[in-house]
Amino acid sequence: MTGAALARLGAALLLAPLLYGVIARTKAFFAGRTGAPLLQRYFDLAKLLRKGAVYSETTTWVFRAGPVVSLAAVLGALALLPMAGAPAVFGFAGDFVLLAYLLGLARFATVLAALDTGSAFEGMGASREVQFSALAEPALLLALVALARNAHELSLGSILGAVSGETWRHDAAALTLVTAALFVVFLAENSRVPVDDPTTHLELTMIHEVMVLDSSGPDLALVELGAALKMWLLGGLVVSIVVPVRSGNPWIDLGAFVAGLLALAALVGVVESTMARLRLLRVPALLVSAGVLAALGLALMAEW
C-alpha cells in the first residue's frame, strides 16, 4: 500500500459520479437540448444523503444491509486495481479472480435485497440481473486471463502494466478483441443501452433500476454511489489498455487515465444516441459473443 495508491483511490472516490454527468451532457448534445449540469449526480447523492429512508414492513434487516455490503464489496474490488501506473492499494497473485468475486458480492448482495422486498417487479429485475451476470462474467474472466497470458504474470498490477504501445504493435488483433469484448461487460455491467435502459420507468424493461425501487434516502445514495464507482473500476480496466500511459509522471499519468475515463464515458454517450436497446431475448447472444471475442483474445496471446 502506498500513498500514490491511496490518493488514486480518493481520486476514484471523488470523481466518478462525474462520469455520468459527462454521458448526460453528450445525449443531451445529440438530442439538441442543453441538459443536466456535470456534477448533478452529486447534487443528486448529496439531496438523498439529506433525507428518511423508508422501509417497506416486508423486508428484514437483509434489504438494509444490500446497499452497505455491495459499496464495501465495489469498494474492495477498486482497491485491486492498479490505476495511473500507480500500483492498486492491495495486490497479489491471482488478485484478478478476487477482483471478478467481489464484483459478484456486490451483485449478490443486491439481488438478495431485491427479493427481499418481496416484490414480484423487484424479482422480475433480479432474475434477469443474474441471468445477465452469469453470461457476463466469463467475458471478463476470459478477457483478464488473455492479459495475464500476455504478461506472464498473475497481478492485476502486473498484467495491466504489461500492456504498451509495443505490445500493441505486436499483438493488436488480441488487444483488440479483449477490449471489444470488456466494453460489451462494461456496457452490461453498468445497465447501459443496449443492454439495459437506466432512465427508463417501464418496470416490464427494467433490469437493474427496478432492483433498487424499494431504495431511498441514504441507502439509494449508496446504491448510486456504487453503481459509480462499479462503472469507474471497470472501465479503468478498459482505459488501462487502450491508453496505456507510463511517463513516469505521476500527474501525466494521472491525467491521461481520467481523461480515457471521461472519453470512455463520452463514448458510452454516443452509443446510446445512436442504437436502441436490444430485445431481451437478444442480449445473451450480446454477451455470448462478448465471450467469444474474449476467448479468441487468449486463442491469439497464447499463438504469440
The other form holds:
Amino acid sequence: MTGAALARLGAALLLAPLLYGVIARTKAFFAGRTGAPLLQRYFDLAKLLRKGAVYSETTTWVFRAGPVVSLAAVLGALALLPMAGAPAVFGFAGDFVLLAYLLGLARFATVLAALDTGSAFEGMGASREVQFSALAEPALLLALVALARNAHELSLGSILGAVSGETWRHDAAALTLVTAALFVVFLAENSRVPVDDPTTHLELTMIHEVMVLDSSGPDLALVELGAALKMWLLGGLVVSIVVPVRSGNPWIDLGAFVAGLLALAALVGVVESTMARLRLLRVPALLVSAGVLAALGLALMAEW
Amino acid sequence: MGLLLLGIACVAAGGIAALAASRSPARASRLAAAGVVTGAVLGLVAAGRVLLTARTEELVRAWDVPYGAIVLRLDPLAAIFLVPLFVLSALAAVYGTRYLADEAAHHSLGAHWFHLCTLLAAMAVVLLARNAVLFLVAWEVMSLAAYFLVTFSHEREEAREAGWTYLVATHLGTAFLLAMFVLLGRAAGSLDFDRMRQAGLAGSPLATAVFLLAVVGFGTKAGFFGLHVWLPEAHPAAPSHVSALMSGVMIKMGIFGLILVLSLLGPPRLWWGGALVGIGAASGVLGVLFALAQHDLKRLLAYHSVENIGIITLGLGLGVTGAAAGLPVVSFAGFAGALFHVLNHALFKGLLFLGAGAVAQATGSRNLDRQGGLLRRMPWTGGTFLVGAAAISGLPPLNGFVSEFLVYFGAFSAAVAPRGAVVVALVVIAALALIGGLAVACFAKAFGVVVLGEPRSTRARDAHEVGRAMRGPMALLALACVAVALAAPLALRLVAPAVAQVATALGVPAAEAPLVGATAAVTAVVWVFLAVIAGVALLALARRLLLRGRAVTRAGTWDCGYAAPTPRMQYTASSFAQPLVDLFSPLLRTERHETVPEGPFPAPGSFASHTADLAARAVYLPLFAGAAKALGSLRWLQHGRVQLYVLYIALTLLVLLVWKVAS
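Go ahead and give the structure of the form predicted in complex with the partner chain, now that the form predicted alone is out.
Time for the whole complex; same chain goes first.
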C-alpha cells in the first residue's frame, strides 16, 4: 500500500465525474449545440448531497443499503486497479477475479434495491441488467486471462505492466481482439450506446437509469458517483492496454493515463453521436461476440 | 476414533430413542435432536483433531460377511467431509423439532427421526469405511433412509412419485458401483481399499473402466447433469431440513466416492481431467439455467445443487489435470477449491433450504409468484436468506467467493504455465464466469421476488416470523458464511491436509509448498473483504450524517402517474427471468400456455409457463417408456399362479446345478 497508489485513488475520485462532462460535450459538438458545462456532473453531485430524501413506502433497509454497498464495492474494485504504472493499493495473484466479482456485488446491491421498490419498471431494468452482465462477465475474465498469458503472471499490476509497445509489435492481433472485447464490456457495463441509452426519457427503454428511479438526494449522489468510478475503472483497463506509457516519471505516466481516459470518453461521445442503440434482443449477440473475441485473443496469445 | 464412534452411536441412539418415544411426538423430536447435537459435537471434536494434526486414526475388526471386514479409517479426507455433515445435521435437527411440530397429528415423527438419524450415521460410516462390502452396506442404508425421508408426506402423490424416482435412480447408480468394486476386487484379490490401491492399476485399461463406472455411479448420487433427474423431484418433496441435509451433505457423498476411487487408481490419465471439467461445466451452466426457469423455490434450489456440484467437479477436473500434466500448483488449487466448496456449499445451501422451509411454512406455498414483501414480516428469515443468496452467487465478502476463487486460481495457473493446459483452463474460466453471472441473476430473482416488494398473495401479507428453534439455525449458518470467509486462510489450512492426501495419492509430488501461492492470494482477498466492509460502514455513517436534520419523507413508488397500482403489477419471477430463458430456449424449451384477452368484451386472460427437465424429457422418459413396452411382451410369464412360480425356481436351480457339474 503506497502513497502513490492512494494518490491515484484520490485522483480517480476527483476526476471520474469529468468523464461524463467530456461525453456530453462531445455529443453536443456533434449535435451542433453548446452543451452543458464540463463540470455539470460535479454541480449535480453537490446539489444532491445538499438535499433530503424521499423513500417509497414499499422499501426496506435493502433499498437504503443498495447505494452504500454498491459504492463501497466499486471503491474496493478501484483499489485493485493499478493506474498509470504505479501498483494498486491491493495487488496479488488472481486479483482481477476479485475486481470482477466486486463489480458483481455492486450490481447485486443495485438490482436488489430496484426490486425492493416493487415497481414493474425497476424490475424490468433489473432483469435486463443481470442478463447483460451475465454475458459480459466471461468476456471480461477471458480478456484478462489472455493478458495474463502474455505476462506469465497473475496479478493485475504485472499483467498491465507487461503490456508495452514491444507487445503491440509482437502480438498486435491478440491485443486488438482483447481490446475490442474490453471496449464492448466497457460500453455494456457502463450502460452506454449501443447497449443502453442514458439520455432516453422513456422508462420502458432504460436499463441502468430505470433501476434508480426511486433514489433521491444523497442516495442518488452515491449511485452517480459509483457509476462514474465504474466508468473510470473499466476505462482504466482499456487505456492501460492501448496507451502503455511507462516513462518512469510519475507525472508523465499519470498525465498520459488521464489523457487516455478523457480521449476514451470522447470516443464514447462519438459512438453515441454516430450510431443508434441496438434492439434489446440483439444485445446478447454483441456481448457473446465480445466473449468470442476474448477467447480468440487468448488462443492467439497461446501461440506466442 | 473412539470419540467419533461414540458420536455416531449418540446419533443412532437418538434415532432409536425417538422411535421408542413415538407416542409423544414432542418428546421424540427432543430426544432425537439431543442425540444428534451431542453426537455432532463429539464428531466435530474428533474430525477437527485429525485436521489440525493431519494424523490418521484407524479401527480394524474381522467381520463374518464374505469378503467383508470392518475397516474404519478417519483420515483428513474423511474429516473434511465429516465437518459439514456434523455442523449441518445438528442445526437441521434443531430446526426440524419446530418445523415438524405441526405435522405430528398426521405423521409418525418417531419414525421420521429414526430414519433421519440412520441417514446421518450411515453417511458417517460411508466416509470412514475402507472395505468395499462395508462401504456398499452403509451406502445402501444411507440411500434407503433418504427414501423414507423423502416420502415423509406420503399422502401426497408428488412425494410418492419423487420417492420412487429417487429410489430407481439411486439403485441404478449403486449397480454401477457394484460392477466397479467387483472389477477392482478381482484385480486386487481383495475388497479392502488398501489392497486395491496396492494393485497398481494406474495406466491400465481396467483403470479407465473403473473411472467411467465411478463417474456414472457416484455421479448419480452427486447429481451430475444428465444423472440428476431425481434431484429436482426429491428435494422439493422432502421436509425442508431433510432437503438441506440431502443437498448440503448427502450429494457430496458422491463427490467423496469419486475422489476415493481416483485415489485408489493412482496417477490419472490426462483426459480424465478434461472429462471431469466437461461434466462440471455442463452441470454448472445447465444447472443454473434450469434454476432460472423454475417457479418453485425448492426446485430452484435443487437445480442450484446441480450447479454447485458442477463447480466442485470443475475443481476436481483441474486437480486431476494438474496431476496428469505435472502441474502441482494447478492440482493443489483445484482440489483445495473443490474440497473448500464442499464445506461452503453445505453452509449456504443448508441455510437457503431452511429459509425456503420457513417461507413455505409462513405463506403456505413454495411458488415464487405468491410471495413478496416478506422482509418486513419475517426480518430474520429475509436477512439470513440474503446472506445465503449472496454467498451462493459467489459474491464477496462471503465464503462462496473464496472457494470459487481457488478454482479460478488453479485455472489461471494452468493458463499461464509454460506447458499449460490452456483449453481446460479456458473452459473452466468461461464456465465459472458464466455460472457466476447467471447465479447472480437467479438469486436476484429468488430474493427479490420472495422477500422484497409488496406481497402478491393474502397468505404472504399475513405471514409471521417463524419460531426461535427455526431462526437460530438459520442465523448461525449465516454467521458461519461470513466467518468462514473472513477466516479463509485458517480454513484453507484445515483443508490443506486433505488436499495433500488426495494429491499424493494421485502421484503429485508431496509437499505443502504448492498451496503457498494460493494461501497468500486468499489472505490478500480477506484484506480486501475487510476494506470493503469498512467502506460500507463509513459510507453508511456518512449517509446518516448527511440526512440528519433534513426532510426525509415517504411516498408511493414511482409509477409514471398511474392512478391505481396493485401488487399484482409487480415484475414476477417469470418476467424477471424471461430474457435469459428466451435466450437459452433451445436448451430449456419452456412451454407456455396463454390466453390473450381479445375483442371488445375480453374474457379473463391467463399465462402459465413450465420448464420440464431436459434429461428427463429427452432421455429417461423415452427410455423407460421403451423399456416398459419391450418388457411388456414378457408379461405372460407373470400370471399369479404360485405353483408355476415354484416350477420356475426349481428349473433355475436345475439349470445351475447342471452348469456347475458340467464345468
